[in-house]
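Shown here is one chain on its own, the form predicted on its own, set out as structure tokens.
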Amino acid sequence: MNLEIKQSILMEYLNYVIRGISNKNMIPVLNCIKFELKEEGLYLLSTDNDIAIKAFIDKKEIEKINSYGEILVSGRYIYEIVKKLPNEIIKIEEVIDNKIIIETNKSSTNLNCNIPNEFPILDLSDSKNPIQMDKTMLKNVIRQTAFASSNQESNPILTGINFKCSGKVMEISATDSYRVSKKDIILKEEVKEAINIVIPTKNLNELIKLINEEEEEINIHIFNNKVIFKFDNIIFMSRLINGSFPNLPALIPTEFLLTIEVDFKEFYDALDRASLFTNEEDKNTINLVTKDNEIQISSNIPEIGNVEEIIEAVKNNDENIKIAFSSKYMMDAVKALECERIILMFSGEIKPIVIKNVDDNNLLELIVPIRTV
């Protein structure tokens, strides 16, 4: 293989394919990137057995190919190299005895390399059925729910996100158990076959890193054992969790004793505030009380000190409530909804609370309260 390309094409790319390695992996070809020189173009692939991305450089920015081939290196060690080299031609050529020299018109490195064979088989074909999905509306669906899941791995299912879809609705949704996020979307076309899978969200977060904020269409295979992303010139792939997500439609409360409409910023500095005197020991409790068309929030470290928050409220009734609940999850929640104005619904002190966008009743938010006696 001998190639030369401009240092922030090859920059580029490899800022994707180095989120497929694991530093943990003690398997060493699991540490590696994978070149294949094709006359096509350039692919990278990198895997740590949990996710795969391969990515692909157009023949068209590669300024010379001299000889196809294919390569495996030290994933940390070519990324290090190529990103403190100037942004100029760099030309890297594969040598006798398993190694590459990578040039540009000053530096010259040796780099040893792995046998490619050794290097996982990865299976990226399509789909028969892929569903087709914005991409900014799919990174803005996990930023919305991710946040939600647990990262306690004795419970595995519960660090994934479940994706479950019937027809042309999609249902996407995260809990830890104290805690649901769950938003509905409507796909452009309807899916064939009813879908129920579940995602480990950590997969998720490194995959929305790769997704630019143009509008376009990512496709999505999902397949009995994995699910594969194809946008752009990148294609991600991730394990799934076996296993029952929770049926979260049985925990959220249907009939509500007392809806509240407030200020989103007023709300949520009122919350930051209180939460300054809480402690994780306490659970970050806050204390919520309405009264008339107020609301107080407070919270209290005895040996420190106490706070107050009186905030104004739209009730749709006359009843009261005196609950409590975590401040860090209460937070999460409203800061997930970006919009101006929220609501606030209560079935009861000891009942879960629903915390909604007023403008977006796709998007519905869940935590359950603290028992304070």
Given for the second form:
Protein chains: 2
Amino acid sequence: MNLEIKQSILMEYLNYVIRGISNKNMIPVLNCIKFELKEEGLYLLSTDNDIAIKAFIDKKEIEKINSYGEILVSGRYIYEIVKKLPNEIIKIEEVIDNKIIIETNKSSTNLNCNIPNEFPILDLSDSKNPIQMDKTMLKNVIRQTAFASSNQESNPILTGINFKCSGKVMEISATDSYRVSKKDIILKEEVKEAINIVIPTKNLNELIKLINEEEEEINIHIFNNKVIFKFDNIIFMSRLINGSFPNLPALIPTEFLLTIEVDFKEFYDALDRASLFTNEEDKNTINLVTKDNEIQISSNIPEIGNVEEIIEAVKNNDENIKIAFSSKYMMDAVKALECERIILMFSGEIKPIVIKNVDDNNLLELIVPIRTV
Amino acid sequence: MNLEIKQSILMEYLNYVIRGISNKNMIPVLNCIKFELKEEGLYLLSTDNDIAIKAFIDKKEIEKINSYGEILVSGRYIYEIVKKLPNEIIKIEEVIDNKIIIETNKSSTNLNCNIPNEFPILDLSDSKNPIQMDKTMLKNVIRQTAFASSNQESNPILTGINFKCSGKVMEISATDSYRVSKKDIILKEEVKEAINIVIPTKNLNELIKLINEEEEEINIHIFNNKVIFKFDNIIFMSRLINGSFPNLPALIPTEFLLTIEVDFKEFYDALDRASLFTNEEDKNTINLVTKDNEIQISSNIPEIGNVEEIIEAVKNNDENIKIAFSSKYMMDAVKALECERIILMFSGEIKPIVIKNVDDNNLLELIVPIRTV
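Can I have the other form now, the form predicted in complex with a further copy of the same chain, not the form predicted on its own?
Following is the full complex, with the preceding chain placed first.
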């Protein structure tokens, strides 16, 4: 392998594949990036056995290809070396003894390599019926649901986001069993086969770092044990989590005793201040009481002090409620909604609270209240 | 105590005094901010027994003073509460049972207080002959020397910066015994009494965070065991370190075998790349060899690879040198100089290297080389 390429171009693509490398990996080849230089251009490939990332640099973007070939090189080192070089033409040349030389005018680096065929063989080919989705839509839906996932490995299925679809409506949801975040999106075309998969949340959080804000499509290829996202010149693969995801619609109340409309910012800021007088040992408990045209939010830590907040509210009937919940969970849920006005829906003091954007029925947040004495 | 004040104004000054509080302090009153409301305005005061910070808010900046008095309140809580409030008028009122109420239109917080007279008594009055210095000058000189201080408490005197002066020239220097950073500044007036004090570097690093970039003077009041900086509406006190600081001028070579002039950016970037192939167990060693009109910088980690950098250089004679040093120490020194061109001055392979800005003789960097086989 022997090529000449602009530093800025190589760096752009190294920035993608470096995310496929885990620093904690004990298997040396999994800390490597595989370079494959072919007639059509340069492929960069990384995997930690949980995700895989492949980026393609078209030959038109490469200054000079002197000879084809493949190398397997320490991801961290090649990344840091290229990053620290000026934006000039870099020559990368494979030499004998499994080494490469990275050269510019005045700088010359020798880097030892691994043997390319030690790298895992990954099948990144297309599925028969990929799903098309808008990039920004996918990015938003992951952001709006990921936080509700569990990070407890004891129940692996809850550490992922569920993508479920038959027909044109895709339900995307996450839960840690104390809260739910669920979004419905409308696909452009009906899916051919029903879908019900769970993708690890941490992998999706990596995926969204690779997706830019441009108005383009992403293709999602679903298989039995993996999912592949294709966009721009990038392929992102993630394993799936086996098991059955909780049937959330059955758990979400549909009839409500009382609904209350409040201003998003007023409510969020009041929660933020009330959260100061909560602590984790006490499940970050804050109290909410409704009155005529307002709600009162309060919290206290006896040794330190207490806070009381009043917020204007529009109620749908004369009922009143007194309920307690985690300030952290409520703030996460409200933040995910980010809108002008939100609606809080109550079914009773020990029943889940549903929270929605007044103007958008597609995103639903649910949190389980805390029983207090 | 009972006053009404704009959130943004109180916040501005809380931002100063919060830095005087150590989160690790086991003595509760040292985690507190003391509010003293007097006829002339509001004083805020904090101390961790190592530094003390006092800020003054003039009565003109206060909306309403209803009654004078003093309170001692948890620094962290008052800071977070005020920070999270909207920019409205806040009412702070002392109530019975050693409590305060912090109130806006819709938010009301009760905070338990400590007893004000438990707070240490601090003498922050002026010295007879304060030194005047430009704020920006002081800020720069601290930034240019602080990094060379030691962080090893085993030799306390080296954890501070030495300020030494008789006449009009003040020498400011720091060393960890492997390197020196030393700056000479010219005062506007001769000092009345010779000065030779050592101020803890970590305290000076806190001080510069409080100093804005405006072209104003700072007054430095030096006492036997403390130093007080007065600027804007702020008083900053630090203890001094007892002991005698090394006599650095005696250690700095004055005759050189060879001096070399190089471009700042080229040299720094080459060091940065070479630093990749060094590690701490090996003292971050990199090698420098001079040739006709260039210097070569190189480093290597046998298992991983090696790098070689060529930099154009202007030598003052035909001598050549081969020397090794810590990439980290050299990069810190070069960064402190930040200029167009720098000059490297060599007295021999095992003698200290002196580094200066070609255009400014007042800042001197010195690093001890590493002996290699």
